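Form predicted alone, single chain, as structure tokens, below.
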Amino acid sequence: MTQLELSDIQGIVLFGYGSLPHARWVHVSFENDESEPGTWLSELRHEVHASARGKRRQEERINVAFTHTGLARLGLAESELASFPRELQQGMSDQLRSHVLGDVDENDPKAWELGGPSNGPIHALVMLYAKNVDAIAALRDRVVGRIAALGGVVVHEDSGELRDPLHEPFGFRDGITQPHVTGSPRPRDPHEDEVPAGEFVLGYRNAYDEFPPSPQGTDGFDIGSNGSYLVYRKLQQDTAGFWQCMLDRARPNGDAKAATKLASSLVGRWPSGAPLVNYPDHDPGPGAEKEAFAFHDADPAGTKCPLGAHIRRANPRDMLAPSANESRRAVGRHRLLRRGRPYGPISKGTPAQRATPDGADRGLVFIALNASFRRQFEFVQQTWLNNPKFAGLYDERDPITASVMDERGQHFSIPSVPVRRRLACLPQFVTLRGGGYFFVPSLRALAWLASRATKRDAARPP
């Protein structure tokens, strides 16, 4: 069992917050020449949540990262800065990292709404999390409040909500298993696979058995031990637009539950969340979705869940060459811990009522944590998502996620015995509104940030 020092590790990387389901994402830059971002942090670090903290402030948590740019505003030197990976170090919006990522025509970093080149510069996003509207309005005033104090600007702002049970917009259960952190105190659900605290953790052995790289200090401080790193992807979806699709593509046309049966084949999974490969042919209801499955015994050809759907390209489970064994051992050195939650009002109804545009804004508020940008939510990104020739296809990338690449609109095989069924020319249903990549330090870490930041506060000139 690994021993986690679960004192000093923020609790973002080990726990969702399920208890507290109204959550704020504040993007803060200290660009201005007169803030204070030491005497900031230095307030702040002894709110940040963590793992091991017990009952205080049950009502509510604080957790806080940073960009690369934050780190050198706050004070890192060359060197320190050079330590962190090349990821964090361009960022999100980079050229190269766009390419890797996809994130192209609508998604392009240029038309987004936060962390974009043509946004504001983010250097701290602060997580707040509470039970209620009133408690987390009452939590984001004060901790604005002093930002703005200390001449922190607030760049960006977006909030979520969890509701039980966990739906995202288009209407399938969402959150449904997640990796347990080896030597995590959460109570691990049976369904759900053991991985390596490394593969999450700064500090501790990975899939790989080895310690992953960790930024240093000058003065020989281990800057990333107890830190992991997190992805922040707005992701804004066209609800009204994916069922109008269902019901227009479905057989036959308009029919409701052959487009609940068409975006299921998308997805992988029926709305209530039991997976396509135990129920093929009808949605068994609440109950099913924590269901074990697998793919390379019970679904080789795609028949019952596409090769193409989203489940199976989000996490392959056994259905990757050469064989299962392998493809479970790769699998698992590619998870992501998901911290996301939905925003805007809920869409309800039949396919017909969700397919009626009622301009409201929706999406998906998407948060994962890693111990590599490149090998785990990058590689996941690029290599399964977008790959036009995963699992043997040869044109198509996710139909759920995947930015639309062609002026034909993105492709989609659905295996059937004796001829597949090929939709063509479909829409983007999911747009990039903004992200980022950010460093989430360990408590000693903060401390060690604050301190840095202060000196450099002290040094400035009147």
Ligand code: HEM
Given for the second form:
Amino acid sequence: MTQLELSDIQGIVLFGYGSLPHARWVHVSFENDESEPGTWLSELRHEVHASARGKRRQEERINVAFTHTGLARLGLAESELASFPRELQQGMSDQLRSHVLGDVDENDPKAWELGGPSNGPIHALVMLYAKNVDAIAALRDRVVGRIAALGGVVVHEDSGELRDPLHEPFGFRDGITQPHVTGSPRPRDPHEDEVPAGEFVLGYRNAYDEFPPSPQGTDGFDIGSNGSYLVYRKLQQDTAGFWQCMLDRARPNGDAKAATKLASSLVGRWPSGAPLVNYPDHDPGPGAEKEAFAFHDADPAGTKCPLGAHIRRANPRDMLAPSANESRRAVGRHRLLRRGRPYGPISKGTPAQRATPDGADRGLVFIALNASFRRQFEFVQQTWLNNPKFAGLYDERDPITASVMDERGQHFSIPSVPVRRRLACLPQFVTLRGGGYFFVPSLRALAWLASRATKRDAARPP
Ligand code: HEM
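Okay, that is the form predicted alone; can I get the form predicted together with this ligand now?
Entire complex below, previous chain first.
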């Protein structure tokens, strides 16, 4: 049995903080030479919450993560910085990473509002969670006040809110499927796959029964142990465009029920979260979202849930060649812990109401944790979501998240008997507004980083 060092692992790694509906993500820079990131971190680290349930008040949570530039700003030596993964070193907006992730055209980092080449560097991401609007505002003001007093600058802020039950802005139940981390104190739901802790937390065995590579200090300190890597992507959703397109392409055209069915086939679940594989013809309503399902035997041709639906691409379960067992084993090496939340005003009502443009900026702050950006997040994005040849398809990408790469738009096949239906020229519904790759240190590593940074602060010329 894996024993996790719960008091050393930051809380966000093992928990989604579902009981704290209000979140604020503060992106901070200590670019100014006069600023004192060492003093800041020495103070903040005492407030950072671990995965162990402590005596601290349950009303709020603080977690923190760093970009590679941020680690350099804290004073890490060249060889220490070089021991972090290449993806973190390059950053999400790097050209090579954009190429791997398919962040081109509308999603190109040049147009981002955070984390792109024209947005100024981000050193740290402070993640705040609280029970209500007043509490999150007070927590934010306290934390940001201290950052400002020590010469830091808030480069960007996002707010997220969990509504219960959680629906993402297109109106679909979200946050259903999550791997269960071996050794986590969170009770395991029967539908959750058990995934070795080393897939998400450094210092433990992973799905290959190996220890993930861990960044090292020149003094022999294991910087990575009990840490994780975090992906942050601000995904703006065109809710009106999505529903207008569904109404236009529905058969009969404009019919609300048919539009909902079509939208559900793009997602792979009904708005209630019920899986299409188990309920191909109608939405049974809440209660079925946690039912077990797989694809290999139940729906090999995708006539219940299309082969290219978002959930089939994001987690193909047992559907990949050569066999169900091989598929399960391979897929187990590319899992993500999703910690994102919707931002912006709720969109609700009938498909026609949702299709009425209201000019609101809304979407998903997608946050995922993994032990390897390349083997987990980037693999899912590149080899499954964005792959035109996924599962025997030949020129389509994920209908929900992929950027449209040519003027013909996106395609989506709906296998059915006697003939499949092919939707051509779908527009892009989700636009990447920015993001970054972060290291989530353990509490011990935070203390180590703080002492490094304090020394560096002190060594500044007067
Ligand atoms: C705005 C963009 C997105 C929307 C609207 C969206 C929506 C959804 C919905 C409605 C579900 C089903 C609920 C659930 O199983 O929890 C889902 C599942 C999932 N999504 Fe997304 N998603 C988005 C982006 C992404 C991205 C960028 C990734 C990964 C790179 C991703 C990975 C997943 C995974 C792994 C699942 C679970 C699938 C399963 O295990 O069955 N999603 N998403």
